[in-house]
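Here we start with a single chain on its own, the form predicted on its own, put down as structure tokens.
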Amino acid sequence: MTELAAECDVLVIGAGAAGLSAAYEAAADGNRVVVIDANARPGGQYHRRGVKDPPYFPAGTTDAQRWANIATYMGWQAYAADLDGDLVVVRLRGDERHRNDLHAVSTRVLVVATGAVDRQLAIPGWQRPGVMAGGGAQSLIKGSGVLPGRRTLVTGTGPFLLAVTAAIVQAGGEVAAVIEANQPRRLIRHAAQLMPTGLMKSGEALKFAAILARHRIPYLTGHRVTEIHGAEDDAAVASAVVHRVDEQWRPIEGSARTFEVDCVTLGFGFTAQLDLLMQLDCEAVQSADGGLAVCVDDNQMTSVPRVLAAGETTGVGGVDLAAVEGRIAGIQACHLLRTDGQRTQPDSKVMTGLYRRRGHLRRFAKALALSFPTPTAWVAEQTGDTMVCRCEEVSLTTVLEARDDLGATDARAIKLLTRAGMGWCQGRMCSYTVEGLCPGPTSVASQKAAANRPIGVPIPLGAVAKQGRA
């Protein structure tokens, strides 16, 4: 793989809208900026590019000299971070073809813009081939030009379902229906928070509505997928059962409908990727959607000096908010690197505009989160053989026995007693379900414990030993 620099002024983890915006601003003074991303091409999830697509650059980043000071390395995954005096050391691993390639980068300022992953909830049959996250379906289409299935049922909650639907039909696929568990009319309760950003987003909403109408795709609100079945002689998806549900997403008897499909996408919001930030012991808070987010100040600074965060790591809010937060983080990174004699304050007019824009977008994101909540009490009422942890094949019955018979009170205790969350994904897929099955409300402390992974991605022990001998 391409040889990385061992040191830099600013290291940005993540090459999406937040990361590249931060890198561009951080390079303003000629600083040595390095960007790391696990994907093959820059762009992140929203701006994911195929091999034939033009490269992604955030809007307004037109200074070629700045980009010349930015070194971007794709196909590297950050698995650990720690402090070494005034430096932050980030440890990296190559992609799946180069897992034995380990590297460490020391940086004066670290910007973490690692985005989020689709939040999943366990339902009967979700482990079948053909069931995937909505973001996974988008990745297949945008990155590889591959449809997730011939006929897809898009399920979950939130506006992202419409984006997934649009991606599928524009790529030539068929969507049987969009199944929205909440009632979008809840948006009316938060109309004040939606403005003025809601007016700017109305064009996107109309575009999605037109796509649904043009392709005659049913949009069922207040409905949830309750079972996913395979054919008798095949484990793959063959059909899905959908019920009308109450406000807590409990199925209403007699309302079942069956859709014959070969693919089901699930999307119940997003979970921020906080591995590196939790390793550095950054302060965290619970965001409006119930998930964990890193705590930042007005300039995107975390509680750890010279560590900044931007994008979904600070609370899921969409690509526009991520780009604004990235710009603020990059400007602050540049400011931190100036010596006392050079430390002039950033342009107040520019910063005021960015702060105002960020405020509008955060209020809009909070209104969406409150309008499309994700209750979890219904999960415990499903059949006992429902698979909670797909990696370790832990059933709902096993988790409930750990809670009710063995006295497990939090996700960590359930993990230790059942192995739920100890598999390949390290709890990224099942943690929200497990937390919802725990007695009492979910706390920040328990969420931090679940998100704190000493090693962010699997690394071969032989590679670690070899690096130690070098």
Partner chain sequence: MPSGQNYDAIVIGAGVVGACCAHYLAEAGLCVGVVDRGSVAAGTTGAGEGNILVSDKEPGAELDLALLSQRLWTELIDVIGSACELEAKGGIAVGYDPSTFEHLQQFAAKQRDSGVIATEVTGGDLLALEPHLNPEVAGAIYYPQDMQTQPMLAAAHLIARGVRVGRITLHTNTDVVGIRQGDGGAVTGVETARETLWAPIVVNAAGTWGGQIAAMAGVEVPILPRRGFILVTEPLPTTVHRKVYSAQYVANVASDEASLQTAAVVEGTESGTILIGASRERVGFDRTRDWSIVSTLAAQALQLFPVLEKVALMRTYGGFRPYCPDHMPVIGPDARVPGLLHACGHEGAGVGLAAATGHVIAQSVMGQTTSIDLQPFAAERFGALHV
The other form holds:
Amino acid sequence: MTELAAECDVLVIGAGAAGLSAAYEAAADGNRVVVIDANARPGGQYHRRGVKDPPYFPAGTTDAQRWANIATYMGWQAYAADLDGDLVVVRLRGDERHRNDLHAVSTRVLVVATGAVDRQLAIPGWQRPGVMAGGGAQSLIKGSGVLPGRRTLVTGTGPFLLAVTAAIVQAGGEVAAVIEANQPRRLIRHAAQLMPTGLMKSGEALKFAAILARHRIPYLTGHRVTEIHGAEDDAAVASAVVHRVDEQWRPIEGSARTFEVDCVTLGFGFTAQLDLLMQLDCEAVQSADGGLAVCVDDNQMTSVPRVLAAGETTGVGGVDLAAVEGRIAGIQACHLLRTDGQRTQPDSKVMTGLYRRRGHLRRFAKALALSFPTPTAWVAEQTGDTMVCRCEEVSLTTVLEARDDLGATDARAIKLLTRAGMGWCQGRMCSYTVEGLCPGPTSVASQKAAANRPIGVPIPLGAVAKQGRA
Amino acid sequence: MSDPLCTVVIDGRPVQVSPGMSVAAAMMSTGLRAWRTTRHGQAPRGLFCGIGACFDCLVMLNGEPNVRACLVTVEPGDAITTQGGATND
Amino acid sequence: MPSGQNYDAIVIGAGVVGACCAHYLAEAGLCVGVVDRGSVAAGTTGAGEGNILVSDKEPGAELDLALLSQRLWTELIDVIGSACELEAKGGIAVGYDPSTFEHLQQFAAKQRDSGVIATEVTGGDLLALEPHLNPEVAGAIYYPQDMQTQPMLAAAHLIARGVRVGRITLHTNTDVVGIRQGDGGAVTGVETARETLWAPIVVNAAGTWGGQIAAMAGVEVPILPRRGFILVTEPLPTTVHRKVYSAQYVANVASDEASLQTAAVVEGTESGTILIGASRERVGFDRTRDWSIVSTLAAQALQLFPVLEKVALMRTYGGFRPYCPDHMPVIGPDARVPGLLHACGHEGAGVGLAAATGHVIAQSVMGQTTSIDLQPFAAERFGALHV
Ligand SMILES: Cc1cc2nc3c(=O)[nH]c(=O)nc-3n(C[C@H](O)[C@H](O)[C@H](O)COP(=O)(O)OP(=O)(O)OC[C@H]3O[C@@H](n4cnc5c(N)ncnc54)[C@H](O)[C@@H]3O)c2cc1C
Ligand SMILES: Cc1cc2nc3c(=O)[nH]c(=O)nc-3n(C[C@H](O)[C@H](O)[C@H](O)COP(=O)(O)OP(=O)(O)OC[C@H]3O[C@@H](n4cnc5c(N)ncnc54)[C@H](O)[C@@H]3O)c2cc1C
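Would you mind giving the form predicted in complex with the partner chain, to go alongside the form predicted on its own above?
Full complex below, order starting with the chain above.
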């Protein structure tokens, strides 16, 4: 592997749909473009097996030479980003086999395309072995060809449940049922917004419907998994209880049914990975799905100069939207770097087309988010020993005590008083649950505080100490 | 997955897995579902988020503790050891 | 009758100092309102460590206060102990070379005259106390009186206890925007963004923001922020048994330098993580981080505990210590404003000094002789005028 650059014109963090598209456009003027990704292979969460050809660009429109000029470094995780005068400095740690390798890259323009992680909510038994994030199961299958279990219950909300189901059955696994907490009639409310793009995607929907039919997989809407059981206390999954639920996802008494399964997947949408953007203090908003998203202007620029964002970081919207946003960000990166009028100007027809496509895809994403909302009030009504924080093993009772008896009014105080969110994952798994347990509506300030992780990945102290001497 | 298999050692037992798999996938392909216990409850944990965010799948790899099994690709001869929650020596 | 609630006393600030003030005022039989613009422990209490130290203080008024506080914290174990990780674990001040060790010995000798228990330990005895300590250090002083608590839990539980027995009312998310004053400037209550809360006694326990509260009553109390960072490691089995720090730490605590100072303070916590402090610098309320601080702290910690080399750094956090120009807190009634008392400006020792602060504030409010002479802590010592 070639030596990692210390400087570049455009640094792209994330080699998913957004990051790769951005990198390709950003390299247009002969800019030195560097792409970093924590994974072993480029492609992001969608293309788990890696990407061979330039993706996301119509055939014949890409130029192999330009791709060759983009330096891609896999197996590096960016853990910190700071402004340094006119530059942005991003700090990287080597992969799990090279945790002592630290490196810093200074860049003139930064594009953050770090994607998202499955959003989770605490449910009794969700810490048992055999329970997996829906996306996690998907990436296990796509990336390694291994099934998450023999017989799986796919649960949560949103069309992504169908993608998980398809992946499992196509890999030869069995899906006991798909448990969708929302009611499809919600889709009708947002039909107008869903229409144009929805038609484009209807092929996909038909494919999923065919898979469900062929494998006789029940698709239960308005149902939610309420308990996950094992043979004994901490044992792996043996069964799961599903209830019919109301609009707020509260279980309806007497509607329980049990599925014998050895795997349950959970997926309640996605949470954007904003570590670097929050460290840089970029402005953020709550998007339609209730999650935090970084604010960007028409050209994907954040509130911090020279810092752009694309893909799920700007609001969860799927792979196609990510690719379009990435292209716009890459074009804008070139524009920011351009000092003489000589270099290539973006073709205004191309730009208009990209803006329009992005607009359609965003409206579609928003309508989907509104059709598949994730309410949280029910979380507090579960049994007290439900584990809220998996890392520090903090129970629901402990969190409610902090809220009701100890004066904790926000997620930060709950964390300080209970340790929920202080463990290995730094709140990545429990923050949506904890926000939902706080009194009152979730504020952006509170979400920003939860998403601000000063160090994105653990680093050995010895390596940190040496860094000072360098 | 037509590539020849490679051998890794899981808790002292040699097993054949496909190259290109993650360490987590390799363990799951042998039927393991959990390979670490938690610090307080000594509860078993395995693969959860699958993409390096949850740190549930920590494992000892070639003597190094707390490696995220979902993020590393197996290499021939890897010694993979299940671990307790707060191991560090 | 004007709207709003009536209290015997109002404490502004639900940090560890405000919580202790409220606790002792409630114990004295008063009905207390605690007001904070955030949650409990929203300020520096939620951003620091929880050492209760006598070891780092020179003989004088602050050490006397610290010794009293250390005794009171021991009593508080009975009140809230198990809930707030209060632990008498002892502190160890380490001298790397013979000359710093000698310096430490002289410092300890002076402290002993004020009632501090300080034992010289070297070689095998030192390693018996702290098995993973760098064996090459020249020697150390062991301070068995040093304790540790989890300050956010301590603050929250002290207030919660008062709430349970009906003596304390907690107003969170309530910003104090003014101090109500009546005849002769005597306080009559506080103005919040929502309502007026009435009381003849107002305790300013607003920490680093105590100067702003004082200004609302027309007086100046010069409190400035002194920034500090802490590193937090992954959770480990017990590796560091006590609070261990290098001799340089004591010098830094007392220093007047505005520029960055670091000296390793390493301690284990009940949750298994190790906390590595502490930097000190005066940069206003600037939160911009500086990676050189992080790597310097890491290097200094490894010098004390080489065993931590491979241990992962998980996060950093930091806050702004409330600091006065002479490094002494402001405690007691403000002679310029009847009914106003200050309990702020404790810099890097607010947790340690909180119990004694609350105790003497309550004594003062109840018209009793205070256990400690408050003259050295008086707000008027800065010679400030009415503003
Ligand atoms: C586990 C998972 C599985 C999914 N599977 C599917 C699917 O099968 N079908 C589908 O339509 N959608 C799937 N999605 C939704 C997915 O988010 C989008 O479809 C799409 O991948 C978004 O593209 P992106 O470029 O914004 O982000 P991603 O594709 O997520 O790419 C982001 C990249 O950034 C890297 N990265 C993140 N943080 C850092 C860092 N700090 N340092 C270095 N690199 C970093 C990641 O390794 C990743 O490769 C999945 C999401 C998740 C979380
Ligand atoms: C890195 C670091 C390490 C430290 N380590 C130690 C240690 O080991 N031992 C030790 O003893 N000390 C330590 N300290 C110092 C200690 O944290 C402080 O001295 C102590 O927390 C101060 O407590 P307080 O209650 O006075 O202030 P705070 O905790 O700041 O409480 C003041 C409260 O007032 C509220 N407030 C302010 N203005 C208003 C207003 N207008 N209206 C309503 N409410 C308001 C704030 O929201 C805040 O909650 C450390 C500090 C730092 C930064």
